[in-house]
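Presented below, as structure tokens, is a lone chain in the form predicted on its own.
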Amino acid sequence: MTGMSGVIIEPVTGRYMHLEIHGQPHRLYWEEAGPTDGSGIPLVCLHTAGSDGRQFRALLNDGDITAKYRVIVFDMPWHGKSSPPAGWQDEEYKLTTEKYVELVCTVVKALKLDRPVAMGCSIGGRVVLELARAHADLFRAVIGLQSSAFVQHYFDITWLHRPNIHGGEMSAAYCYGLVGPEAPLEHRWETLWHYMQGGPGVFKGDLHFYSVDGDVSGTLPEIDTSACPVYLLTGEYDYSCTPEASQLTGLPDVSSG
């Protein structure tokens, strides 16, 4: 960080891009800190459900981190300052594994990265498993936090979008729960905030992905960690997917903490 006069510049450029997805334009939005001439390793990371790209804010200022990777976030159409397609108004969002896959795979060949590490939590880390699987050639590695092949249907997502509920209130009240005793109060409601921010019924169709669409269990034999290293990082207060989960997957190199 650069500091004049008492004001604190962060090392992180946010940008736009225009581009192809799903056979419709985009302006989707990413930041990235670290090497931008080849020295460093690209690291795609992938938000959560109904929040963005601030996420990992913390990571795009962590000076040994950028040090070694490019790091670059990027918000997902329909979420924080990456708009929906022209037309949104006229459909629902819903998010599928294919939708998924496609947007991330679209991302890293439009800013023609070089075998990245892609790491998502949550949504994030279910569809990393995808990649792994279906995708081996185009990642070096993949880290899932908070990842496991599926997830117990524990609440009804239909309370997420109702005329008669403030749906980014009700998408932050399901997250305060997964949140742990010990963090600092004033990150857990900074990530909160992001929650409340989304756009209506986003975060009820990035669920249909992670609870009715994304079942990646019956697929798991097929990734080749040798192709492509998995790493799971699985926090025990997330209740949404506990360390067991992640270990049912099967694959190596499981940590709970």
Given for the second form:
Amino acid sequence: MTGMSGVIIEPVTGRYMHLEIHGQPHRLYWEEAGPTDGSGIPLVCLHTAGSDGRQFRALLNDGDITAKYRVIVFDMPWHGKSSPPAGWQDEEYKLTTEKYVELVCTVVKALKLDRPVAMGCSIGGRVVLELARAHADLFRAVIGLQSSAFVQHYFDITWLHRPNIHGGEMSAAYCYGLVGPEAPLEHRWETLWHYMQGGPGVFKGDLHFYSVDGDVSGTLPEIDTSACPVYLLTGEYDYSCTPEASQLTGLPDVSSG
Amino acid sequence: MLEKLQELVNADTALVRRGRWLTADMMLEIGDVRHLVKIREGRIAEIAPLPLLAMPFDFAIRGTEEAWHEFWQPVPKPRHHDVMALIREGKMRIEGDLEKMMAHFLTLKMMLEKPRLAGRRDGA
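What about the form predicted in complex with the partner chain, after the form predicted on its own?
What follows is the whole complex; the chain from before opens it.
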């Protein structure tokens, strides 16, 4: 849509919803694009650890996709424009499998989405495996981007949250190498900016799920891929979730390509 | 590649500004060869061979010759494009005052990449 000369207004809307998650009131921000009359397949997008829904800016603006899909991107609590719940100052933020799954299912039900596709990157790529296993009734398919069953800590994540080291600078230093060397500078640095804007301790708290609590390797064989197909896309420069980590040994009926 | 590092870093005014709070002596080990990179307020003041029994450094990055060679390719192969990636691959390690190092880790990564980027036409 164009108005004043040179001004482009994106076909993306952003709104807030108020809902209870883990028994606590939350004000959650989400963006969406595509048909809202039920004609599009809902596609719920889950951002990575330590960042927010802006990661899906290109997808929300891709007309080929939004012609067929209602693309929905929400900021997890503590991320982006979704604040932490009241009392956060006395809490150490730690994402767990249980909380993460509940969050996604709560949002899907709140928006009355009809068996959406769930697509997530990194921690999001992990949790979609658990959604496929435990909630195939809610999701018609899942897409894992940089998806792994488990990745053990390979560096001390407390560097991400200590007062004498800038958390934003440290988060960006970590993610700097997760971007491929040929990624366009503009997109590399916008992506890093989002990580730099993360709240204190949030990236670290997300990695608790990634590298401590969220090990799904033992339950992969329980995923019924005929009820909820699993699609995986993994880039080779991500040294955190390598192509080998995305092999997902035990997942039924995996074909790669 | 190391011989170009000083000139390339110091010519990058944005990088020098980013590193203006960084003053440190960094030891770089490339295979068996050790160098002391003296960084002063974001500029590299000197790069000198570091003999054994030398003055202490603040922190060090030690890597195999192959690791650094691949790291400085215009387009390194996967998992050889980043210090942390190479640490995870077991081909580099860091030691010393890691608190100081981590506080400036993004700047240090950007400095160390300069010889690679200089080899690329797009400079990216």
